[in-house]
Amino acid sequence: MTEPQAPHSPRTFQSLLITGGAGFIGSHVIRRLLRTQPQTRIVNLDALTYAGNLANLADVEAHDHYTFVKGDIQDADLLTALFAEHAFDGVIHLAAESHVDRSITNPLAFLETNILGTATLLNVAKQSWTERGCMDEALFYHVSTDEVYGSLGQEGLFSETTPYDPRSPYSASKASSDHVVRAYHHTYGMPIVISNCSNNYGSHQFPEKLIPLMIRNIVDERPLPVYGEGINVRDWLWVEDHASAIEVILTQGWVGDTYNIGGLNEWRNIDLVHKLIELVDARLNRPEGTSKALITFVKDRAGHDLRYAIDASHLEERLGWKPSVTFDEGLANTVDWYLQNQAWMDEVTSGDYQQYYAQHYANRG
């Protein structure tokens, strides 16, 4: 199989696998999914590290069609049972440690779930639906980065055709895992498809990023750490958006085929850092550029990349999808959902989180 395929009219799910759900992004495309696919029964397995919240999912803790399991997906026991008992059609793999910073200081944490820990599950699926004769019927999504694709210059854009030039331990671990995915496709015939995003913001993200660091440091006037002089470039999708691409593309995406994700808002991290230093202290009823002096240069990150934009034509002429909001809508939405939930804000930050949903789980047996 080496050419994308199209599915003969929208996919249906009975049983979906979603790894990492409880994570930023996994827990925006859980709560769509179980909105948009009612007939979907979905399972969440999520290990719980620093950045799964359970928090994040608590308004469908309680869905019919909703189950929560605590585990690795480098578990293959773990695994096999959960196939076995689910029956699962279809997987969404957001699970995958993500923070270029972290994969700087512990690379091999990295390597080990983004590039085994896929394998691992991809292979528990080949044998499942090789056992129960579904392998046509069922549909692996691996969720990915354009950070696979390097650094751009001052011009172009990321295609789906860019060749993978990945440049930190955490990229070269999702160009690894994507390497693996279309060898399982290719190789055994796997149902595959993959996307590549560019960074992602809105609501419920872990406060390491750059949004919610920001806002966060602006509201208690802390320093605000931009790298080096803030020139480098992102291109922004809100989570939402993504989630919503992440739900075409498993529904009626290419079997064999990669999409391309963008927001198509490329800003500078300074000029981003400005625009959130307007919007909060705005909404704080401060000055306009109080909080300007709080920027402070601190000495750039270790194999930065300095730009990335992604060229989504290929997902909407496609599949028609392209982003709903503008940048200045999400930006402000975001803004104020932190603003309005800075005590969730508190207790991620503080790790509160992580030890009632420890105690929580484990008091349901």
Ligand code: NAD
Contents of the next structure:
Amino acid sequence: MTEPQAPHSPRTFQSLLITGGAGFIGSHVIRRLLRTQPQTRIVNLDALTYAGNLANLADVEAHDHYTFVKGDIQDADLLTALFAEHAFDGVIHLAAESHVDRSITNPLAFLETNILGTATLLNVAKQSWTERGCMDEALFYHVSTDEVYGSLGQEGLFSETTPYDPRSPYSASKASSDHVVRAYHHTYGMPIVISNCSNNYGSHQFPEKLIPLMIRNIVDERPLPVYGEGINVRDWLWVEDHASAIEVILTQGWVGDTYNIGGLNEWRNIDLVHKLIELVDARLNRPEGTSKALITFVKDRAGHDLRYAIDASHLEERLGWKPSVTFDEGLANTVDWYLQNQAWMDEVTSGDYQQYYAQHYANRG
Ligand code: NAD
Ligand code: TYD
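Based on the form predicted on its own presented above, generate the structure block for the form predicted in complex with the ligand.
Zooming out: every chain and molecule, the one shown earlier first.
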């Protein structure tokens, strides 16, 4: 095994490929890097699946250093043409199928995009950087999840040395893609970094995920579907803090290294739903506790992981990163954003999602 190597000085990039930039986290990463890395031109490659939405980047679409390309990471010809045209010296790879529930009903889409798509992208990057003789100066950054480590009991935290134990088709596909990325590093000397982050929350998150789904349903006075008994625990991180960690790792991460990212912020689902009810009811001037009656315990998710929690001390010690906001601050900002952006919510939920929602929750009884 090659030991991780520190860069000589913080990296800068001339031309970055960001995949999945029209999604939740990618849109925050692009907005941040356009602001903080003025020398970098960014190409956002996104297939615009149900989860991708150009409205997430409406405020930067005219930026001189930003280009959007609609396309699939499994399309090797398109990727080869893009590498030739833009001479990328870095890749931040976020494109993925990302929702555990959908991976249970349609696993193959996850294996195709998350494993084959990642392998296709790696292969084209390797060819391009080898031909251009710039492999040593380039960087392939794979954005991954803590779910690759499996599920914790009541105690303990995931660290970078926790053995992989993925248990859903989503986490198995992300674990697999992490392995392929490491294989390209060890076999071909491709400079890579990987980060494994806990659950994100914040603006522009597709409302199939817990927090925006609950906010939307509280506003609309619809049932709040809590899986099982609501005792599963997640460690929540504000998406803008994830974006800041990604920037630190992109510019200073040690080649070949892995960084866990998390907020030391564990919540049982049911407690989090109560907190959201409190916040949203207060902002809508409803009497305290009004929406508690909407809580509906529904059939549990198959193979539902009990608890995720991250030890992010390696990232803090090696690169000095820490989250910038408390959960109260981040959640208040998030609730306000959804309440002020009802048009965004209506737009992203207008298509196939309505059918998905009706079917998914009808099946849970
Ligand atoms: P998302 O579902 O909001 O966005 C994914 C984006 O990828 C969408 O814009 C979609 O159109 C695009 N995409 C999907 N398939 C594609 C394909 N074949 N080709 C090109 N583009 C494609 O997801 P997210 O929550 O923003 O997550 C981004 C990344 O971060 C994922 O790799 C995910 O595994 C990882 N991650 C997410 C979280 C989280 O809490 N959301 C936590 C840790 C890691
Ligand atoms: P989710 O946002 O889908 O993220 P992940 O599965 O990647 O952690 O779900 C977060 C937690 O909330 C998870 O324990 C499942 C639970 N959950 C519900 O109880 N009800 C819901 O309607 C959804 C979507 C999730």
